[in-house]
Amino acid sequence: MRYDVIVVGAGPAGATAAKFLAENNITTLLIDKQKYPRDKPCGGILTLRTLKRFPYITDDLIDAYSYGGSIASSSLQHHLQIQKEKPIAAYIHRKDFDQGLVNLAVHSGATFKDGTTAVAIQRTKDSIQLRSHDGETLESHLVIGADGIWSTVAKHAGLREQNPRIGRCLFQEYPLESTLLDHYFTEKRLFQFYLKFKGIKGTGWVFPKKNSVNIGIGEIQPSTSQQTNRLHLKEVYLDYLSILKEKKLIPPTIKIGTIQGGVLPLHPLEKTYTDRVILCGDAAGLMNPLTGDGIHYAMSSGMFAAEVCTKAVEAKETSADFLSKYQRLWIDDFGEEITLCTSILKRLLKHDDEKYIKLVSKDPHLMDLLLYMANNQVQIHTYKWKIIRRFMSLYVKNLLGM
């Protein structure tokens, strides 16, 4: 069959794109190499701005809400405490969340084929052809690549970088009784973040959900071999669990099971479009390098891709020049935010995080400002200077001993 748009990858980016395309009466095929429902390596946390932008994410897709938490320095001596009367984040299970988004896309009119792997794409003058693993040829006017960091679409479209900078993470989801979760994390399900644990260039997290806790640690990949890095990170992860148990920050009954791993992009691709092709989510390298949040960018980029592809189909214009509007949309929306967070991350990893945490903990209003930025669509440029002014004021007061 021939479609207007084929979306490759049915995660949050692809499912969102398919939903909006189908609602615009664009004949849409959504495919994924996995059989659904499937799980996905992820901490499973959403910012509130994601819920505000996509109000169809209802409580049946949310596992629990968090009302705050703590951010600890690498020595665990200094903490930023955050606790609010209203939720500041939502926890999800990717298996349920992604299936729910796919169901919404299908309900809107998209066709879904799981267990279908895209192995090659070829662009012609009149269409783009996608070949699946079973030899089937699928044809469309446009293809949206939402197929992850090692995107087949990006590779065959000539957009994937040769040696991308990536991050690696290890984590496990531990089932726990709700009463035990209440005891350690309260009914407000307070999260924990740990900066540069044992000197790694990254963060650790503890996300308590309704009946489980997601515990993980991630780092920017050093310039060693992938195998050496993987072994090193596993050792750090095991030490991480032991220390959290020793300090009674997590239940001592937690036992090591099958540790899962994931790979994360650390910066956007230089170009996220070409003739007849648009890339979204991880395939485009869209992730917050500071917090690890990729779902908001994935869904937002999927929405923007659907908007531009709808106009392209209606105008019968599928050139790279026309599709370049897509990149301008996501850059205007969250491009500066990625740049700012990359800069902050570099400073945290390069300098003494103890001083930063100790300093920021003295100004609760600065944390409120950061939370507001994280949970609302704001003009980053304006808020960036507000944060810098508050931080510099703190720094000067600290130097003067005030």
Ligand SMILES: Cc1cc2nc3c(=O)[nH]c(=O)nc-3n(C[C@H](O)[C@H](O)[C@H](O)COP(=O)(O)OP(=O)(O)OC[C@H]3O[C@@H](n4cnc5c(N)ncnc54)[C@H](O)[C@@H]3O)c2cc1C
The other form holds:
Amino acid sequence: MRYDVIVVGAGPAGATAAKFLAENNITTLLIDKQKYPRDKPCGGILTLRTLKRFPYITDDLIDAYSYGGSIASSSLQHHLQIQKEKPIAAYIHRKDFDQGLVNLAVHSGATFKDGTTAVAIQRTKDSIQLRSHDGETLESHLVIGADGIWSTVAKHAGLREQNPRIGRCLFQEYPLESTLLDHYFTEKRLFQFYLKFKGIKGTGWVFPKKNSVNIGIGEIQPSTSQQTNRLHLKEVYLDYLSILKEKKLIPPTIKIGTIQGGVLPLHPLEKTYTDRVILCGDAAGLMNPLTGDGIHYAMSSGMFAAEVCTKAVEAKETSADFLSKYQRLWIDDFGEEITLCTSILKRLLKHDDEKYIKLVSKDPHLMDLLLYMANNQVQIHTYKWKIIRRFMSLYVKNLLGM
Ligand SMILES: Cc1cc2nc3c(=O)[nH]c(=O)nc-3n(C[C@H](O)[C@H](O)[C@H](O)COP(=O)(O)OP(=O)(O)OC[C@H]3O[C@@H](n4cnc5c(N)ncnc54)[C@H](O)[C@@H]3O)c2cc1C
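One more: the block was the form predicted on its own; return the form predicted together with the ligand.
First the chain shown before, then all remaining chains and molecules of the complex.
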């Protein structure tokens, strides 16, 4: 066997898994269908807890830091403002960030093959075989599927859902002079979020970086036909830009260029492992639908997958039963957080967000708790997390009059 583990997909999930596997002396092949460096549809905001958990993400992978921002209600009447002395989030460019993570994996000893598409996997008694687009067969003990929302590995392993619920986004990254960025978003690079803009079931964002601004809008896909939905979202996006310009929230010089699209998973798959296979990141549906934070879960799940695969290779145990430890690890770490945020999102979309923003904006303590949650690795079993959760659910219930 040439490789112990083949990791399919070199985004944050796959590159992280490959780095940790290689550090554990596990023979690892990382493949990606695209030629690197490659871009990935993304807003490019990163929570600070990701930097704390993965301290090897150094400043050369970060474009800029944000020291605060605002969240606006759908009428744009109520605003929740946050501004701190220290950064509360980081901005990245995915082309550089993902390449940087791959470099780290290679530096740790993983072999990287870009331009290689996995088209099928087949499990035998003694190995797992992966067929690539050029007919080559690669063999290993285990495969990690980190190949994004439309994961080929998940499909061939029988883990992918038939019609997964997905979120759809439109966005553009506009290059801007830093003086203009300073004028509109200050040197603190204050972000903006817009809830349910024009009644869409989702959020708009404005992320000002060092020399560019990323402006996007995303919604949970309604059950109408995909084509109708896409046209509708494009109209909303164009209106969104005009209104932000009218209100002098973004520079009027920003022009409509090529609008990019992207999709996100909205809930984790029921099962994220099977015999000889583990799924990470978007392939496993690991995403916070409330905040749009996917990179933290992608990297964390990659780290857990590497831990379990290392033990599996050492113990020569590749059964689903042995690999089930992986799902327990991510559920213990962030599973409940995803469940909680999903239920807050559902309520927010169903009920009056005006009331929510107005109330929360009056409670700096709650804002600090939210910030604490966003920036720390809050463990569910800790006392602190229980308090935060209880407080939040009581608050939300009170707020929605339930
Ligand atoms: C518009 C948009 C904005 C977003 N903004 C943010 C944000 O601001 N902050 C945040 O944290 N998250 C954001 N996300 C979510 C985030 O981008 C994802 O959660 C994250 O990229 C998941 O990482 P991943 O490694 O699982 O998958 P990906 O980053 O999607 O990487 C998967 C890789 O697999 C490769 N691949 C796919 N199929 C195959 C195959 N068959 N063979 C070989 N390789 C294959 C792909 O080329 C790709 O490189 C956003 C998503 C979208 C769509």
